[in-house]
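Shown here is one chain on its own, the form predicted on its own, set out as structure tokens.
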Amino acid sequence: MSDGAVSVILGKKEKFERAPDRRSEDFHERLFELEAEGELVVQRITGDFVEVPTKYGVIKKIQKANLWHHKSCGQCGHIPGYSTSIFWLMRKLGYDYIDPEDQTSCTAWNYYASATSNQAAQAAVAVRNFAAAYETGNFPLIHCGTSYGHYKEVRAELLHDGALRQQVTKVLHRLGKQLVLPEEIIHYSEWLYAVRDEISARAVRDVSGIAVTVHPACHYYKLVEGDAIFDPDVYHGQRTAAVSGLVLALGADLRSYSTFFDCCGFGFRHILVQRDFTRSFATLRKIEVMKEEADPDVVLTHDTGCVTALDKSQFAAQAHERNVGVPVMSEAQFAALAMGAHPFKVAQLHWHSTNYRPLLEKMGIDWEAAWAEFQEDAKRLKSGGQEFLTWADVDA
């Protein structure tokens, strides 16, 4: 392609606007429309929150404190400073929450993976968590991308299937609960770009010398797209803001890559049944390519799945010497370290297999001295002078 047709095209992309005819439904009216017909309860945002631009152009509201932690099997099996590092993101801005003891997986795993469950007890089993959230006050908050994405499709079929309705119902009638739907499914990176310039503004790390490349979520921004977060002013709304905003907002180097839009290769089945095709896809279709294209110093993602199999996947790349070697994690573990969260009481980054020490190096944070205080409290707790760590414990 010629310099100029280039120019061109780049031209065309510095404003873009989307034609009428592709946007898609806007949910709320048919919400409310049931609500007011005694179908169901909508769970409404309350307090101070933050309206941000969807793909197509309709607000959407984002609840600041208050909320419901809707947590992610594979965060807390595989990624625990994931979670963590969102709780302690929320606390030091000062945001109450709750950290729920009743909520269930959303089993989407079952439907994407292997489809063996159906529809009414799939769409049972998210509106259980809803109900469960609606009963404490507090909002829900998703942090899985599958959960976040599966939640929306049931959120449709409820609203346009009125059997499937009178099933869930009588489930819940059951279990002693209301058919109840948030105002907003909300998911934790959305919360993050909703307060990002808060983030920034106690950042106490210079992060302008990181170089980033991101990787979106596909279940966050390809399922029920209309309902992710594109911002004009981050890619020119060509690309979901999540995730980018944040970086943008804290300094550091965002870079492109040219298979931005592609799966991490994690997928589902894949996972399952062809995990050979997952380490591939991940590190010679994303971590290579971003590697050659943008030489990053850690890729971002906001998915379980994602930073799972972009992080976990290289040992078996770096084996047969390709080009990887990036460390790998989510934007509310470099938020954190940003902000001086402790690498391995907050972040917990020694669950992650890729090197992330040349990282931390240079972001101005001394792993060994960490480590050996790291070290220090698992002594603690081995002895069993002490069963858990605090929030003290995190910030002493």
Given for the second form:
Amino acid sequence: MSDGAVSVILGKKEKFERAPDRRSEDFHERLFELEAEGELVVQRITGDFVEVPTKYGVIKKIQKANLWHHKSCGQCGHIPGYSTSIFWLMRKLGYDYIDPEDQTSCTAWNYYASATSNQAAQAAVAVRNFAAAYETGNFPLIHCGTSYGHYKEVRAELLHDGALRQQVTKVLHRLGKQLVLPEEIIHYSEWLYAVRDEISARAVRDVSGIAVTVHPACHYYKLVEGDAIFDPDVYHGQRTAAVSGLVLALGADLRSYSTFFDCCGFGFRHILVQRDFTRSFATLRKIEVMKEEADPDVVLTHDTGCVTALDKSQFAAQAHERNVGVPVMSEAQFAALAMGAHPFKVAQLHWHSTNYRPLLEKMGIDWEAAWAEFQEDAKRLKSGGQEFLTWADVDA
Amino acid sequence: MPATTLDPYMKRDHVAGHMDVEREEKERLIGQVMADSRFGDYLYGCYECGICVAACPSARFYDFSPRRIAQAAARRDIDLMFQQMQEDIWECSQCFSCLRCPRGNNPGGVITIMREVAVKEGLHSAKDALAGYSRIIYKIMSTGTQVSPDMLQPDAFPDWGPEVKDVSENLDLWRRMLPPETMHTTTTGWKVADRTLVELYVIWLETGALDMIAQVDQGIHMILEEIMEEKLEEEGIEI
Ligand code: SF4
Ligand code: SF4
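May I ask for the structure of the form predicted together with its partner chain now, the form predicted on its own having been displayed?
Full assembly next; the chain just shown is listed first.
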């Protein structure tokens, strides 16, 4: 083949079709069928929504406002700037939401790590949370990649396994709840993708000089892959566009690397009890490869486990003189920073381990002044002048 | 100690780290794995192509292979599956990268089921694998959230850098400096209503998940029962 022919092929956006029997199912038909038979209640998308493309071409609807935030245990537990940034973005863009107290973890971390649960218990936890959202009239928005992937597994099981459906319905009745499944299961980064142009239009910081690598969460696009976002305009539709689509919309310098599809090394049990595995995988297969091939200023991902594994693993690796030292955060934190969020009061970067200060400087953020402001607020709280920092303080 | 089998795939007992048991017992255990309603969706045979191994993080660091898991299950090799259930399954990262299998297999999913049976049956290997993990199990079952800020202690995470110390020293203050009102907590990821906790407990009870805890950690099971019975009473739920 001549060079010219190759460049014609490479320049073209090709469309690859998978044979119908190789595509994962479009679950909607079965969902509405079961609703018609009175077996479950479907919570529908309401108000404004955006249609987004998924892996095999089925269109997915993303509701824009009135979202019920299904928080993530790890985000809220030790990377609180993650959820705070999502809330902040929603407030700034003017979308109402509910931050509920009747939500539990999806319990999938425990399940995948310890197996001290079972299919019915996992399904019941999922639909109890869905029912709680439904009761408020707000649509669930799932913050965690694992919750998102696991809930999609649960949905497939509930749609196809009548005995499981019955068992779970019985448990829910004991709680005075009905079996509710939402019309779509939506991850927060899909919402960010849907509103990426609104975010970019509101950006106040120039991020065009920031080199970004993306690590997509395994449980986002490997579990029930069919309705993860794939966009022909992002990596020719060959990689998920979650996270990367937003980075492109913000105009940052998105860089590729060869271990994009590898997991972060979190391992569920490993992060707690066999951390040598997590550290090795996160640094050798991800961070070092990114450094070598793409030299990023920041790694962006969209799941707590990934931020944890990639960020925290770099400290010990320094002792072995490994080529590490790249800050890691969620794309929600990065987007919030681009839209002018406070690096500590909103993005809460002081909970992270790898040095993020050079990145902030490159983004034109005076982190020393910002830290001094944070300390001022801390003083006020310490002296008892105020109990909690509020959104009003953050926006002041 | 003689080898359990002449099959080159099998490890000797002393290498596998767990003693062999009667064939009948293996059949009983593996029978439960195969009876799981998900099993038929997770396994369609195996081409032995190794694509799953190339994608698998655990295969890089352990003597572990998702291909061997799929093969053993596909040829119904009860002996090998039993041995894997004693050891290999706990090395899996549950990342599901192996789902890119061209045959449509889900070796990670087969492992999830094998783990569940290992726990339900109280296998020693499961207890060993979960030693050090019980505080998470306790946390989720008693509070509804799995990761709490107060877990961030420098002695638990000495390899996470000096920031862990800063966080633990300032924990209460820094949590109060989070604008979302549900997140001022230190012992749970966010504030969970009592009623919700009780509902979670009812789920554990009704689905048999609580019995699984009793198998791996009797102590936790007893404490949970005690705390939750009281809450059930307060919320007026009868079991
Ligand atoms: S789920 Fe387990 S077996 Fe599959 S790729 Fe991940 S670590 Fe390997
Ligand atoms: S990818 Fe699938 S077919 Fe290939 S070795 Fe693994 S389980 Fe077998």
